[in-house]
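Take a look at this single chain, the form predicted on its own, given in structure tokens.
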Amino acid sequence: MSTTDAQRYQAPPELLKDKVILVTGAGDGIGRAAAIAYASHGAQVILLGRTVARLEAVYDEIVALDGPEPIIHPLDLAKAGEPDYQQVADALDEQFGHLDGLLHNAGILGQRTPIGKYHPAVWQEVMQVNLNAAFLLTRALLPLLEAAETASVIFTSSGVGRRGRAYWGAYAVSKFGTEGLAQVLSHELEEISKVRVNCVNPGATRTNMRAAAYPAEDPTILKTPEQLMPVYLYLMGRDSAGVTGQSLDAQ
């Protein structure tokens, strides 16, 4: 399937039941939209993130629209380490077993400012962030990725990650780190696994970041997260079995 039509890609209702899917960054933004469309879809949905109140929000909408009840699991990627990572991994192998799917969404943006005048601790705190918590997630799920039938694990990239641009800092580098690092783990996982591993790239959407960006730009010319779910749910779900190693744009 072609970028284009994956991103026009029409999700049947139960594509993803009984599935168990993580999504990081789950209270707002993308991260609040995709916990939603797979719940919408079957899935039971961990919601990941810092703020419990966002995340309890997000679990009542679910609830509300009759999907699965979702597992509210808070945690702040800026100080966790590897012990907690694999707290998350004990606790899912104890009550599932094995894990369908991972969604990599919780980013920070950093300072908008030359290299030169980059805080070092901003810097630290972006890439930690960004790309750090993304391997030692990753690392401490992949048994139970592995255990499952079938399972996908998605990164959210940038179009700074693929071409770098002026004051993009650290947003841009831990980008291009996501999708080598995505890349990397595609090639060792498609010979050896029924894992498959892909990047998305969301492009300007209506976020709380976009507009931290670009605080002058009218939001209401943007995708809202809601209409950029054709391209997750897809790779999300039975349809892009042996997708894998691609980036595909959200729009």
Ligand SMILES: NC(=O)c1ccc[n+]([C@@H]2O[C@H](COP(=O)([O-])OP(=O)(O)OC[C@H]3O[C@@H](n4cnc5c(N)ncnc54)[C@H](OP(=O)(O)O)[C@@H]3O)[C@@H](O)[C@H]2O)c1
Contents of the next structure:
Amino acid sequence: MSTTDAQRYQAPPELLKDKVILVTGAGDGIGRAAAIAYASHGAQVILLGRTVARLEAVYDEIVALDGPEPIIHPLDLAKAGEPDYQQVADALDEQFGHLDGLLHNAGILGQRTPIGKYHPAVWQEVMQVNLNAAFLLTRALLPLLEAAETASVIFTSSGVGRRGRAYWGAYAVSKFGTEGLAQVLSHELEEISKVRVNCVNPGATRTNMRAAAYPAEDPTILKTPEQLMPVYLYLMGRDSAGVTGQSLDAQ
Ligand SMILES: NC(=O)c1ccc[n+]([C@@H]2O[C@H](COP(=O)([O-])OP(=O)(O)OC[C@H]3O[C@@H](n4cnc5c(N)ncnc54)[C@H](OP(=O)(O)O)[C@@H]3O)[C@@H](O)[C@H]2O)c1
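Having gone through the form predicted on its own, I am curious about the other one (the form predicted in complex with the ligand); can you provide its structure?
Complete assembly follows, chain above in first position.
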């Protein structure tokens, strides 16, 4: 399927029935929309994120839509260490014994400033949340992904993760790293495993992060997170079986 076809993908209502899918940064923006879209298509969703009240609001929305009851797993990816990731894996192992899907979506913007003025502590935090956390979570969950019949891992990239641009600092570098992590992992797994690994670049989307990056922009000219969901559903469901190592634009 071409990228354009993936952008127009119409997911069957039962696409993700009985699938177990973890979404990071599920409390707001694109992660919230993805968690709701996956649950609306039948998935049992694990809502991982930092702010419990936001995760609870998404939980309530999913229950109100009659989706399978989600699970909330609060975790601050800026502070989490290896034992925290293992705890996520152990809890999922005990409850399900496998994981069908993993959407790495949580991210922070950091500073919009020249490299020479970039604050080292902010740099570290952006790299931790956007890149290192995705590595640590994937590493902990890989045995559960491999225990699924087939599984899909989606990393979230950005236009500045494919071509660097002035003043995007650690955010851009973390997204280059994310594209690299997805390529290395997909190559490692493509011959030996039924786990497929791809990247999505959401493109300019009406969220708090976009508003922070472009405060003067009129948000109503931007696509909403819900409008990006065809690509997120396509990559998560069976219709993308065999697609791995790709980096798709959601719009
Ligand atoms: N919006 C765009 O135009 C755009 C364009 C290209 C790429 N992206 C990428 O798309 C993804 C989603 O972005 P968005 O625009 O939806 O951003 P957003 O509205 O700011 O949402 C980001 C989500 O990540 C969570 N998060 C941030 N730091 C975290 C931490 N330390 N631990 C756990 N969760 C944390 C946030 O949790 P809280 O609810 O607690 O804040 C929030 O739920 C990001 O990876 C971003 O880089 C966005």
